[in-house]
Amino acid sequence: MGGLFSLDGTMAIVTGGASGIGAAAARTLAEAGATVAVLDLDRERAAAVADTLPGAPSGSPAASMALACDVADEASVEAAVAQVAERAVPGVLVNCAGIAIRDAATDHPLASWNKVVDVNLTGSFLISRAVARRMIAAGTGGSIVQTASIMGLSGGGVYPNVSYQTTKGALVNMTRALAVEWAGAGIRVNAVAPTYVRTPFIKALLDQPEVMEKIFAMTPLKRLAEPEEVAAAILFLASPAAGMVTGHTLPVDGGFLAQ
């Protein structure tokens, strides 16, 4: 890929990357020129994926890595952002890790709740902080990608979900926030906003034909999304093409948020 969407000579971080929309984001921000560490609680599984993106082969300089690394815990996201920055100052991040827990709100049991925010939401902030001190820092600027949700957008869905929906509706004006407190230093900060996606993520509702049904009821396209679709999103939003899009979530979402 050539001129706006070029990412030639960028370093991309991505994480949740060993799967669904992130494995997807990091092949497509690969095959834009960036070399891509791909993080990920199972760093075997993120290797796997690492190994197959172009670019310069393994164990070049500029061959893409795969990190281990636990978004929700403060010394795993340091840890692996300086390891990636010993190679070069990362000039996108793209947040994939994420979790869902459903319950009913009424029996939500708190550890659930709080494992949710911290992967989702508190995680999401960490390695946006770590990777923007080092844009900073290094006066480079860069573009941050978050990964929110048609739940962050509106009270629509498959139920139960509370505390995944809360988490990308928080995300959303998180995004809005950084964006805003990061433009003087270059950084922006976008964030894109799924309908279901056909990824392992999904896959107990993929199980059930009633609930795949309700889900193609409620969007226009009729069908889910698939994660190279959401991928190009992300590399749209992280690329010059969008350079002057700041403070955005834009909706990959066949429809569904058009109603």
Ligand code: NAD
Given for the second form:
Amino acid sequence: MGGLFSLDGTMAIVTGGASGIGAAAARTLAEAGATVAVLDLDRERAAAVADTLPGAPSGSPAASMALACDVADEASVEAAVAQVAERAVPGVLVNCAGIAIRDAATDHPLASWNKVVDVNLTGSFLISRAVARRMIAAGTGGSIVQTASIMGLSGGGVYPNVSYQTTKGALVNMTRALAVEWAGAGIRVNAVAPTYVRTPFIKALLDQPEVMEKIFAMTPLKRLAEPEEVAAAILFLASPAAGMVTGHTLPVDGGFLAQ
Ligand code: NAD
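Given the form predicted on its own above, I would also like to look at the protein as it appears in the form predicted together with the named molecule.
Starting with the chain above, the whole complex follows.
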């Protein structure tokens, strides 16, 4: 892929890259020419993704790589970003690491609330900060894409999910705040807001035909999103094609939010 959508020569970090949207984003960015650092809690599954990406052969200096990283742990994030930066200053960061703990708000334990906030919100902040520091120090600028959700732009959905909805809503405004703060350094910050996407994240829902019917009923395009469709929007926001776009959240939602 060339031209406006090319990431040739770019080092890209993808968190949560071992599965689902992150794995699809890693592949799409690599197909656009990026060297991808696939970060995940699970290094083995991250390596299984990194080893199959197109680009330089595994083991060569320009090859994609896999690193263990817990985005909710500051030391783990700092160590992983330092390891990537030894190869090259990252030009792109895509934050896909995320979790949901689905309870009624009145039954939601504090420990569950804190866990979701730590991974979805604090985790996205910690790695955005670590990567932006490198981009600013090197004077290179770059592009950061957060993964929000339609649940960050609406209180609806098929089940109660207050901590998830809260963190995704906060990510939308973190995207605006960081975009404004870092624009002078040439760093663009945007987000995607997917509807339900066919990944292990919603496995419990995929197994319930009546829940699937509800999702189709509330989605004008009447289907789930595929991870590759979210990855395509991520590539747009990460690439020079979106050179004048910053601070925005792009729904990939089959029309959900247009209603
Ligand atoms: P997934 O479960 O397939 O993948 C998530 C990955 O994140 C996993 O590989 C997991 O190991 C990793 N991860 C979890 N906690 C982590 C941590 N602390 N540090 C590092 N890695 C961690 O899920 P997915 O569907 O690909 O979701 C990716 C993102 O998209 C999430 O932020 C999710 O909230 C968001 N999203 C998903 C959907 C959906 O329906 N699948 C919809 C909207 C938004």
